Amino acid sequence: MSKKVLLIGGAGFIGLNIIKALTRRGNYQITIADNFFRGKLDQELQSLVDKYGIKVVTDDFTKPEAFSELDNDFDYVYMLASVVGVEYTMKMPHELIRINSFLILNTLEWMKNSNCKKILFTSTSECYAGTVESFNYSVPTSEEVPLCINDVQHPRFTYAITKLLGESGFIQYSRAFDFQCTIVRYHNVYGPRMGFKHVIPQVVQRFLKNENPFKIYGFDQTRAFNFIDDAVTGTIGSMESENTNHEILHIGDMNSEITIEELVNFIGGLTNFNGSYEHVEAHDGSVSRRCPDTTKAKNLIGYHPKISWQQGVEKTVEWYKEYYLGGGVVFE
């Protein structure tokens, strides 16, 4: 029997790739719920909708009445919707708080009154970044680390604050109202079509604009990048395993921790950059080191990333080079 699947925020980067993976597997009835604030369905997603008969519900899910348009008996609900990105936290922190909080609370109230079986809430490593930064917790970092916000007044942390709300909310509601849930904390998921407000697409664009000397912000900071295909495998595995009910899992690649300087130099090679580099301090609020311990995900669902950071970055850079050079953006 096919499984009924709902993706709230399913038109985004991770949602699209989950849909692609599910359609390859077959035997799913898929519904996308999204407000499409970035625009209409793109061509790739539209083709999947047409080919597989995917249902699309377009509405503002910060409003509780929008949920009345949805069925109430899904087997799996992926709660992916949120405003994300450092630029948004700095430019509109009040709106980020409002949008993300209402999305979470409305989804919780809808789940409480529905017959849906399981929900997966996508969280972030930002929830514990302050703990590692301020209290020197071990890296790679496990799910058992205490959660901490460095400065509640800094807009940079508004996104993490909403994800803390979501983690607690879904765990507590699921226990009180008898549905299953799983929390996954993503760690620097990237890949083609990831958007344009993240480090890799921004670095590619700056190289193509011939910035020289090329400034490397936070050159000595580290990140563990997780290619989208591996992240999707971990996400679907977390959803569909009974081992993960009421669990929090780190989804990332603990073997790919590199410095920002290494990343930038590698992308420079892919874009044939022959200029010089300049070290620049990181932006305020940026974490000096981040890498997940994914042992728990390995033990519970057999999670094991397969794409090296070099392979993934090369695939991603090629996509953005083609997009930018093909007229997808006009340089200022």
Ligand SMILES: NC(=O)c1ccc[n+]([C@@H]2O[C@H](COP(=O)([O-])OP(=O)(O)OC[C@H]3O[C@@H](n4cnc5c(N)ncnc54)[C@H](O)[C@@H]3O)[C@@H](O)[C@H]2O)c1
Second form
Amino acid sequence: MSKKVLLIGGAGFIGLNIIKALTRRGNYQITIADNFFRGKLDQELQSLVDKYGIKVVTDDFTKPEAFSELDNDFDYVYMLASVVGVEYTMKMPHELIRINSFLILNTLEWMKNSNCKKILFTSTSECYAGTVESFNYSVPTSEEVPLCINDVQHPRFTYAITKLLGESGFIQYSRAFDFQCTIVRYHNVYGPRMGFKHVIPQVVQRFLKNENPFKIYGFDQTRAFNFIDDAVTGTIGSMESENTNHEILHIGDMNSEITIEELVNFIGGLTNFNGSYEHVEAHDGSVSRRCPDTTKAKNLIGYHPKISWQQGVEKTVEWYKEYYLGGGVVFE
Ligand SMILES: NC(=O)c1ccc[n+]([C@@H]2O[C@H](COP(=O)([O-])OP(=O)(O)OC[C@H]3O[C@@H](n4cnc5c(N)ncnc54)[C@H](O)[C@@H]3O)[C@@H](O)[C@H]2O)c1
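Moving from the form predicted alone to the form predicted together with the ligand:
Whole complex next, starting from this chain.
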């Protein structure tokens, strides 16, 4: 029997790729709930909607009444809706708190009163970044690490604060009411059509604009980049496994930890840059090292990322080069 799946925030980067994977597998009835604040009903998503009869509910889900437009008997609910990105934390931290918190609280209240079976909440490594930075916790970092906010006054941390609310909220509500939940903490998911606010698209764009000397911000910081196809496999695996109720799983790629300098040099090679580089200190509030320990995901769901960072970055850079050089307009 086919499974009924809802993706709240399903028109975004990760949502679109989960939908692509589900339609490839077949046997899902899919609904997207999104206000298109950031996601786009572009050609790619529209053609999936048409081909697979996907239902699209367009509304702002910070309003509780928007949930009355949805069925209430989904097998799987992916909760992806959120304002995402450092830029928003700096530009509109108060709005980010309002939007993300209402999205979480409304979803919790709706799950409580619905007949949906399981929800997956998408959290972030930012929840423990402060712990690693301030208390020297080990990297690669496992799910057991205490969570910590470095400075509650700094707007940068509003995003992580809302994700802490979500982690605790979904676990407590699902224990109190009759549904299952799983939390995944993503770590630098990237790939084609990821938007324009992440490091890779921005670096590609700056190379194409011939910046020289090319500034490498936070050159010595490390990140473990997780290619979208691997992140999607980990997400669907976390949702559909019988072993993951009330579990928090780190989804990332512990074999892909590289410095920002290595990343920029590699992209420079792909864009035929032959100018010079300049090292610049990192932005305020960004952690020096981040890499997940994904042993738990490996043990519980057999998670095993397959795409090397070089393969993934090459695919992503190709997509952005084609987009920019084809006259693509930068959207949010
Ligand atoms: N991409 C990453 O590396 C990463 C890392 C950590 C956590 N996450 C989390 O994973 C989830 C998905 O991330 P993404 O990269 O696909 O982000 P995204 O911004 O591409 O997708 C989020 C979607 O939520 C929608 N949305 C926002 N406000 C809404 C509202 N009021 N009502 C309905 N829809 C609304 C947006 O339009 C967008 O389509 C997010 O919750 C994000 O916090 C992502």
